[in-house]
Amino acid sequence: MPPLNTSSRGDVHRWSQTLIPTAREAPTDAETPSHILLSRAGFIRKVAAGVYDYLPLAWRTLGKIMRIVREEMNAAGAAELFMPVLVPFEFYRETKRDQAYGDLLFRVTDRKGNLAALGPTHEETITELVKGSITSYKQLPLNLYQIQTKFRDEARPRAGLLRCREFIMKDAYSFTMHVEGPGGLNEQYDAMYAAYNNIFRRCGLDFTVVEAESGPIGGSASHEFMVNCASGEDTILKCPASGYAANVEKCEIGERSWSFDTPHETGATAGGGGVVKHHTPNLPGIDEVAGVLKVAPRQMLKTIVFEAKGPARDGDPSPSLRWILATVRGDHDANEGKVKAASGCAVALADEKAARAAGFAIGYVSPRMAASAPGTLLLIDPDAATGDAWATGADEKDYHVTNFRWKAEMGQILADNQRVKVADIRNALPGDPSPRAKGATLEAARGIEVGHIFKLGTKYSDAMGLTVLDDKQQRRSVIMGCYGIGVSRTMAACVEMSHDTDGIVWPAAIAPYHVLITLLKPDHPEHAALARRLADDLASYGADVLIDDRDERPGVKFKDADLVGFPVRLTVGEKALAEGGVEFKARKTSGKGSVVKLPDAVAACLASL
C-alpha cells in the first residue's frame, strides 16, 4: 500500500506557523535514541515523570499511525467506540486484577469517597458494557475498540515514552460463544493476528511476530509484535531454520537428552559415597553459595517451591496436589508458565510462611522434600536431570550439601510419574536447541513490544457475569479475547528501529510531514511563490509539506531538516534556479543532494517515498 493517501488532498504548512523546538542537547535524562531524537526534534516535552507533551510533530506521526490502526481495525470487522478513563474500582475487584497491577495502578477518590482507577487496560469496562447490551448469541460475534489515553502508575519511568505513566493505546476486545469455527474466538483472534501484520507493516516497520507470555492480563494464549532493534528491551529467541520466535518467558526449548545414570560434564566432579553438609549462612544468591562450596553454579541443583491453585484449562491434577517443586541447574531460572503446563495446574510461587509451616527451608530446600512433604509433585528440567554429583540445599536452614546424586538420594521415587516429571520448565537461552528444526539452535534479538494479542477465555465474562442465551436457550459464559497497540510506543519503537547521527529517519507512511521545502531565501518573493507552486502540486497527490519560511542559516534550516527526519527535502536557492532546478535530497541517502529539474521535481519526491 502507497505511504500517500491519495483519496485526499495532502496537508501544506509553514515551518514559522506551528511549533517545531528543535534543541542542540537532550534532556539530561535521556538516555535511549527515541528519548533523544523525539525531545532533540521537537516531538515531545517532558511535563512530569512518564508525562509528556506531544507537540505538532508528534501529533501529525500519532494520527498517521492511529488512520492506519483505524482502517485496519474497521477492515477486519471492528466497530470503534470510546470508554471513559475512571474505571470504578469494583470492577478491578471483581476480578481480581487490583491484586495483579498492584501498584501499576492509579487510584483516585472521589470527593464521595468512592474510588476509581485510571485504566490501564479496559477489560473490565468493556465486559460490564456488553454484558448490559446484549442478551442473545444472535448478537455474536462482536468486536469493539478504541483508541485512548491510559496510565501505569510505573515506579521508574524510563526511556521516554517506551516505559512511562501515560500512553495512548488502541484496545480492542472481541466476543464469541465459541472457540472453533465461523464467528469463534480462533477466527477473530486471526483476523487480528492478519490486521496487526497489516497495520505494521504499512507503518514501516521492521518487526517480529513471537510466541509470548499473557501476563497480568491472563488467558490461554498470546502473541507479541516486536520492532527489530539493537537497542530494544526485550530479548526475542528465533529460530533460524523455522522461522520460530518467542519471548524468554515463553519460548519452548528442542528436545534434550537425560538419564538419571548418565553423568554430565556440567556435573559436580566430586566422587563416590554419600552427601557431605556444609555450613552456609549469610549467603545472599548461588553464586555466592557456589563459591563457598567449590562448584561452578551450573554444577548445582536450583530448587523453587510453587503452590498449586487449582486445575489448569487443560489440566487435571489430583485434588491433593498442595505443592510444586521445580527443580532446574543453578545457572538457570524455572519459568512459571512452563511450570504451570508440566503441572496441569495454576500455580504461584509459595507464601513463605505457609511453605515454612509445611517443613520447606525456603531458600535451603532439595528435591529431596518430594519424599517428606505430602502433596507434592517434583518436575525436573532434563538439564538437571543427570547422573552427575550435584551441589544442593540440605533441606536446613544456612545447609548445603554436595555429592547429591538422584537415585542414590531419591530411589524409587523417580519412577513414580504421579509424584516426579521431567518437562521443559526453564527459561530458554540463546544455543539452546529449537523446539522447531532438529538440529537448529536457538538465537538471541532484541525488540520493542508495539503489539500484543491474547486468548482471554471466559477469565472476565466468569468473574463479571457476562452470559448469553445459546441456540438451546442455555446460559453460556461469552469467550473473549483482546488485542492492544502501543499507539505512542510505536512512534518511539519507529525512532529507536531507523536512526542515524543526524537524527530520525521516519519511514514516509508515519512521517510528520512527506517533503520538506527549505527556502535560502525566504523573503525573495519569486522564491516564495515557486515554493508554494511545488507544495501545491505535491498536496494534490496526498503528499503533506512543511515549507520552512524561517530567517536562519541554510546550516541550521539543513541540520534541522536531517534531525526531524522528513523524508524529502527540495530546497530552493539561486544556484539550483540558475539550472533551472531544485536540490532533491532524500534522507535516507548519504552525502549531498542533486539537482533535479523543475517539471521533475514533483515526480522525483513521489518516486522516493
Second form
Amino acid sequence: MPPLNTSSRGDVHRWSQTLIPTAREAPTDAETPSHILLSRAGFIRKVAAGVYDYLPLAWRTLGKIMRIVREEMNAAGAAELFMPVLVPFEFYRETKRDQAYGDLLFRVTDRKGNLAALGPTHEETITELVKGSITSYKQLPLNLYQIQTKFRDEARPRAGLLRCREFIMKDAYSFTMHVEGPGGLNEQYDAMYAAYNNIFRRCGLDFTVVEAESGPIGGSASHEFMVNCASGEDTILKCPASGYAANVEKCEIGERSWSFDTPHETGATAGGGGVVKHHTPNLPGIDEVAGVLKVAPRQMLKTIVFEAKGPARDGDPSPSLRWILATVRGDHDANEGKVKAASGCAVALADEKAARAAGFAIGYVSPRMAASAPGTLLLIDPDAATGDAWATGADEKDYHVTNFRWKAEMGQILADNQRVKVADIRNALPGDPSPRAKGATLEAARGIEVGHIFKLGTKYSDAMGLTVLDDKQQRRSVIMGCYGIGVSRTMAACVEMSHDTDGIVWPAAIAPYHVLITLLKPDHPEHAALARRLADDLASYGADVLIDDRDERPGVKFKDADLVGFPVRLTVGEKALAEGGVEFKARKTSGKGSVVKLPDAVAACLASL
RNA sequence: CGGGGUGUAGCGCAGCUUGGUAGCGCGUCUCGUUCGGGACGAGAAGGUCGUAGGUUCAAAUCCUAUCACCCCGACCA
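Since the structure above is the form predicted alone, I would like to see how the form predicted in complex with the RNA looks, so please show that one next.
Next comes the full complex, and the chain you just saw is listed first.
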C-alpha cells in the first residue's frame, strides 16, 4: 500500500519564479538585527506601524514553525480549531478585560454600530464555545488550540516582528475539573511544558525556561520560554548552580541574614541621638534626595504605601488591615507580588488621595507611620533591616531625616510580628543569593519571550458561567489553563539569536529552504540539468531546495545566499565540475567551502542538516 | 500618554537657512564589454516634494492645520 502521507518529499523551487527582493540597504526604521536582516533578505515588508507582509521566504519559515507546533501539540493530546479574529466586545466586558487591556484592544464598529474587538487572545471566545458544547465532566479534560493572527494596538510597536500590532500566535486552552492527578490541570500544564520544550528544541533555538508572574491574563502559576540573546528586551535571572531561572518580577532571593543590631558593613554607624530633619523640597526621586542629603541611595530607606484589597486570605491576623508599608533600601525596588505574598492579602499601590487623607505624606513616608497610622502592617526587606543610621522621609511634606535607627525610632513595635515583618519584598538583582543553592549567586541574562504558559484557574469560567456537574452531582466551575507561542516572534527571535555580519544563519529545521543550489551559468543546459538532478535527489530525501537560476554575477548570488542564510549551499560551476564535483559550503562555517564529488554531494548535504 | 525627530523616485539621502522650472548614490530598463564574493561604459525610464489651506508674480523651501512614521520614556504577551 502506498503511504497515506506523501508530504515527506521536499520542495524544489527556482529563485526566478518566487519573490525574494533582497536589498543592500534596509529601511531606516529597521534597527534591530532581526528587523534589518529579515527586511534586507526579502522575508518581510512593512505595511504600517507594527504591520508586516510575510513574503514567500518568511511564509515558508513560519509554516515550518507552525508544523512543528502542530505536531507537538497534537502529540500532547491537544486538538486544533480555528476561531474568528472578530470578537464581540461584550465578551471582553463580561470578564472585565476591556478594562484590563484598555487601549491595547483593537476596536472595530460594524455598520449597525455594534462594537467588536480584533482578538488579542481568545479566552472569552473559547470559554463561550466550550460552555455551549460540553455538558458533562465526562467530556473533560480537553485541550484546544489554534494558530491565528492576533491583534494588539501597541502604544509603540517596535523592533520589526518582535513587537507588532498584528502577529501570528498559537494559543491553547485546557479545561479540567480538578487540579491534581490524572486528567487534572497540572497534568495538562506539565504536558504543555514538555511540548514547549520539544517545540523550541526542534526549532533549533537556544532557550531558557523561567518562572514568571502570570500578568494581566490572571492565574496562579506560570512559565516563560525565553530565547537567549544579548539583544533581548527582557532580563532574566539564573542560578548557575541549580539551574533555577526566573524573570525579574518573579525571581526569589535566597536567605539573607539581617539584624537590627548589626550595622551593615558599609553603613555609617557610630553615635546616638535622634533623627536630624532636613528641608528637601521639589526633589523628584531618591537619587535627587540622596544628592542633597549627601548620602548614597543605598543608605536610604524607601517606603511604599500599599492598600489592602479585598478580604485577606486564610488566617489573617488583623481583619482591620488597611495599609501595608513596604520598606526597601533606596537603591532597590519593591515587588508587588512579594508584598502580596508576605502580607497574605491582595494589595495595590495606594490611591494617593486616600493615603494622604490617612496621614501618609506620600513621597516623604517613613516606617514610623506603622506606629501612628491604625490598621497598618510594616514589611521590611532584609537589606533594609540593619542597625545602620538611615536617611528616610520625615512623614512631613518637603522634609527628610537622617540618622534614622530602627530600634530608636520604632521601639517595641519592631518585635510585634503582627505589625512588623522582615521579608523578601524586593525585585531580585544579579549578585543576590540564589534561592535554590547555598552559596551561589544569581546572574543576569537577556532573552526574548516566545512562549508563555499559565494556570488560569476559574477566572474565565466563573466570569462567563462555564460550569458542569461533577461525578458527585455538584455544579463546579471548569478549571482552565492557557498556553501561548508567538509564532512570528519566534522567527524574529531566531534571527536575533543566530546571525553574523553577512546575514541570517538559519537552523535547518526552520530554514525556508535547506539547500540553495547556486547555478553560476544558468544558461548552460548541462549545468541546469545537473542542478535539477541534485535538487530532485535531495527532495526525495525530504530536503527543500531552491535553485538560484538568476542571470546575475556570482558575487551577487553568493552575497544573497549568505544574507538569506540557507544552511547549505551547493555551487554548480566550471571550477568544481573540472574536478568532477560541486562546491559544498555550510552557512555556519566560514571560508570558501570545498569540492565534493558528484556522487557524494547529496549525502554531504544531508549529513550537515 | 510625555519628550525629541522625520516625511523629496523602489531603497538610502541632498536641496529648505537666503522662495525662482527637483538632484545624487544604489536599484530598474536598453546596448556593449565583462563573469567564482554586491563589475565597467554609454544611454533611458521613474517624483501630485505626506495631505489640505494660506502668503507670494512665483512655494519642496515661508506660515497654519492635519495625517503618517521613527527614536527615548511610560506601558507591555
